[in-house]
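First comes one chain, alone, set out as structure tokens in the form predicted alone.
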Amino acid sequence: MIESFMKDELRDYLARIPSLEYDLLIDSWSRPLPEGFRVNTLKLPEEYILERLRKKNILFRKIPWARYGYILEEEFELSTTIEHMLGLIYLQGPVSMASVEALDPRPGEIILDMCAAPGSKSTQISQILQGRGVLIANDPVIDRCKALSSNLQRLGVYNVVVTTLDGRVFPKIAREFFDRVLVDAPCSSLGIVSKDWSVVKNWSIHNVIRLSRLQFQLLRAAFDCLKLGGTLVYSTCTLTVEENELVVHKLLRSRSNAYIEEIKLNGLRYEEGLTEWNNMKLSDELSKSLRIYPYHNNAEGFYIVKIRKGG
């Protein structure tokens, strides 16, 4: 059914990605994504919140790669529960949580979430900071920041500053200032087609190239904002090489002190990042990045890479 929405351009593109299994991808796109959620320990102890959910006969299981993360085992409208309204839980995709786990925030650090709205990863970072340190949650679209601010408030986050800057300007005001930076970049969204089939209908390589230019500018700005020895994570919820490996490859070529680090997340299935595309040799370091297809974990598709700023 979903293939009837697809352009030949996209079908041909996907067929050229060497690590992708096309039939499995189409099958995963045709099924709804599982509901994931995080327990918010900023408000109450984890086990107390989980017990409240069990008393409602809500069935769930632990996500092995995400502290405080769970997946529903049976359909249930979590958004209608008092626990959701009070900010005791936050609805979030299981693989979406992996980006912050790869970032590995530490209490006391100064952290930038460059593309923060609607706040899934900002609230996750804040929870791990445990109220110690500072998070700058930025998004250039003011209307999106309304949702961001609302979610931060609902979850009881207080060590956060919301900004509405173009992420590309941060080096002018905060060069080598942050311990860690997350760039969960705007993208063509091929990893979450299950949520919106119009993604494949509207896909074009022209749009991918346009997005890749912005993504590289955001990634380069994020790197320049890092302290020496600092860490950034670049992630997208798409599958195209131009928005993922090629963006990172350009950063490695433009910043000689950028080094890719391995990501180890328990139980998360993935393919290694590509080191060659269209007969172009890319950095071997890109094999340390994670190319996560929707069928790997019965969840969203993502690309995640962790980069350290050397001295």
Contents of the next structure:
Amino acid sequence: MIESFMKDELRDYLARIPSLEYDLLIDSWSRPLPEGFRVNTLKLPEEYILERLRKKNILFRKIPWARYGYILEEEFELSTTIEHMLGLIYLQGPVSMASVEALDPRPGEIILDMCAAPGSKSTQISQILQGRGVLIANDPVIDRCKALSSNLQRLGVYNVVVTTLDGRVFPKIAREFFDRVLVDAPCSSLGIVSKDWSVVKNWSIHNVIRLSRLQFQLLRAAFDCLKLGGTLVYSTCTLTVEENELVVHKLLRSRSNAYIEEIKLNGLRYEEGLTEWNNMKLSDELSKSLRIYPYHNNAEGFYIVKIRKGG
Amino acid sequence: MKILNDSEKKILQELLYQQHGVKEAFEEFILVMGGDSKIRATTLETIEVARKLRKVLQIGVYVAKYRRNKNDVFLSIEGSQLLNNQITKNVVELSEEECREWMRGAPIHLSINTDSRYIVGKIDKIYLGSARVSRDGKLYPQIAVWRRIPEE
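For comparison with the form predicted alone, would you give the structure of this protein in the form predicted in complex with its partner chain?
Okay, now the whole complex, with that chain kicking things off.
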């Protein structure tokens, strides 16, 4: 069914990605994404909140790669529960939680979430900070910041500054300032087609190239405002090489002190990042990045890479 | 946004002591007040970082609304949760069903004996912010519209 929406251009593109199993991808796009949630330990202990959910006969299981992350085993309208409204839980896709786990924030650090709205990853970072250190949750679109602000409020985050800057200007005001930066970049969203089939319908390589330019500028800005020895995570919820490996490859060529680090996340299935595309050899380091296809974990598709800034 | 100085913070703390028995409320936080009389709590380090940045939309978490002209204060959900068991006065324990009504923003009829304009709701360990006590004995929970549980 979904194939009838697809242009030949996208079909041909996907067929060229060597590690991608096309039929499995189409099948996973046709199925709904699972409902994931995090338990907010900024408010109450994890077990107390889980017990409240159990009393409502909500069935769930632990997500192995995400602290405080769970996945529903049976359909349940979590968004209208008291627990959701009070900020005891936060609805978030299970693979989306992997970006922050890869970033591995530590209490006391100063952390920038450069493209923060609607706040899933910002609230996850703040939970791990446990009120110590500072989170800067930035998004340039004021309308999207309303959702971001509401979610930070609901989860009870007090060590946060919400800003509405274009991410690319951060090096001008905060060069080498942050311990960690998350760039969950705007992208063509091929990893979450199950949520919205129009992604497939509207896809074009022209749009991918446009996004790729912006993504590189954001990633370079993020790197430049990292402290020496600091770490950043670049992630997208898409599958194109131009928005993922090629963006990182350009950074490695333009910044000699950028090093890719390995990501170890318990139980998360993925393919290694590509080191060759269109007959072009890319950095071997890119094999340390994660290409997560929707069929790997029966959830969202993502690309995640962790980069350290050397001295 | 304006940082509350010591004497302004003291006034707020005194009100919260009279109203809810909280001693030195939000003592470990820096409090800032927005133009809408909303008080937000944050840390000194967060304020220092914010000073370095531009296009700051907001800082910290909204904890209370202080109305100088009426000399009263009510707590947001997060404000009451940060204070939690320090709240010893004018606090009412709700059932699960009353809690749902509270989170719908619907008036709740409870027979309580208080002179206070505001009381705090709670269910087990979970604090739910303030409700206004009306003359007819009903409680009007001060829940923001975006946060209300929709009608079934």
